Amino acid sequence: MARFNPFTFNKAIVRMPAPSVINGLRDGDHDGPDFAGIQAEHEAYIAALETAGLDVTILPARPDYPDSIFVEDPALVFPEGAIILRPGAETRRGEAAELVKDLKRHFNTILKIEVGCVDGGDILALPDKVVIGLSGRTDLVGAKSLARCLESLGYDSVLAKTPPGVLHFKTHASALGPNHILTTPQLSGVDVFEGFDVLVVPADEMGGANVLRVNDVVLIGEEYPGTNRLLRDHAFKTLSLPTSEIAKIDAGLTCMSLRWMA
């Protein structure tokens, strides 16, 4: 596989979230989110978007998928082409299929998982692999599947372990450049990273470990001070967003988009 540049794009795909969203799934009984602050959240994500360059395609609410404003767990993009994945949770599952006709729009190849589970939130590429993290949502079934449709586009992955308890991979782990990772202590060891220069997230900001990186800026929750201080000492400059509210039905900024230089 060729080294490619993750981090580069100029094309995005978002979801409109509609006021089911505050029923989303998540883990636990905490609260769900006010659907008035995940409005104004995910404005304000798009803004950072068209700011970084991106032109992005806003698609219609879907009342009926409370998720689907988590538009990068049915689906993955590459300038190859895309792959509609097959989420773990079943109630998301006619997400994908409704993703088929948007993304016929942009990419002439369109590969699709048939068998397992997989989620994008545990798919993280990275310049010389795509990582493909096994956890509750991605199973052995549907990452072996999903491998083989990377490899047809031309990339080569590799299996990772998400730790116990974690929803997805990209929740403990993010991409910020060629040459650094950000992580989580449960996932700063791990062999997928060797080779790379690995920041350790406070341990007080475990959620701050997913950020999004966008051309020359990392996008971050603007919760996690600490993680930012981190970032800018590494001499990456940050964007901070409110994530307090997405981060209630267990989201994060990485999935709600599909980004891909066209």
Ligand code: CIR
Contents of the next structure:
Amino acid sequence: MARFNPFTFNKAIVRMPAPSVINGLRDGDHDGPDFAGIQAEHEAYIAALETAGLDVTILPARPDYPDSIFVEDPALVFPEGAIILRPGAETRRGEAAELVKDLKRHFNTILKIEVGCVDGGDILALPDKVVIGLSGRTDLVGAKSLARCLESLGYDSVLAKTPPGVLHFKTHASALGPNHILTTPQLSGVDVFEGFDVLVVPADEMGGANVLRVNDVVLIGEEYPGTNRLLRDHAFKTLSLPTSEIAKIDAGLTCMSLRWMA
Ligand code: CIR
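Beyond the form predicted alone, can we have the form predicted in complex with citrulline (CIR)?
Up next: the whole complex, starting with the chain shown before.
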């Protein structure tokens, strides 16, 4: 495939949180987030996207889908078209169909995964390929179906393994720039990152590996000062955002938007 720029965007879609977000899926039985806290984090996130130059479409809350604020999981978007995914969690599957009419307003080409399951959180777009992480939410059948959709849009893809017990591939890896990846120690040596400079988050900041490069800035959770320092030491411009409430339902910064260059 021709080299692709997965960092430059002028459009985004987000969805408002519903009060039911406090019942969002999570690993373990700890308390959920505080609704006002989620609202504040979401608001700051939208403001950061707008400051970075994106035109943000804000979809209304869907109380029937507690996790629907995490629009990255049910769809993938590229300048050439959108792909409707099949989320691995039963309670989230309906979110994909709900996005179709909204995506049709922006994309002429809409493809769809019909079999298996794929969560957008497992899909990492790099300049030379798209990595599909196999996980508890993304299976081989879904991954192969996605690879065919990607090919028809002009993208090469490769499979990788999400570390056991980790929700999504991107929970532990992010693309920082044309030559740089940020990972946890578990993913630092994987072959799909060969040829990239891999920066590794400090051992006590695993959650810091989920960052979002948007145009010239890297959005990072304010709970990860060591990771922030690491990025700044490598000349990345960063913006810290509060993420402690969304973290209670296993979410990070990439999952609250779909982003593309129109
Ligand atoms: C879930 O378990 O599906 C949600 N509570 C969190 C999804 C986070 N998605 C993402 O990081 N791509």
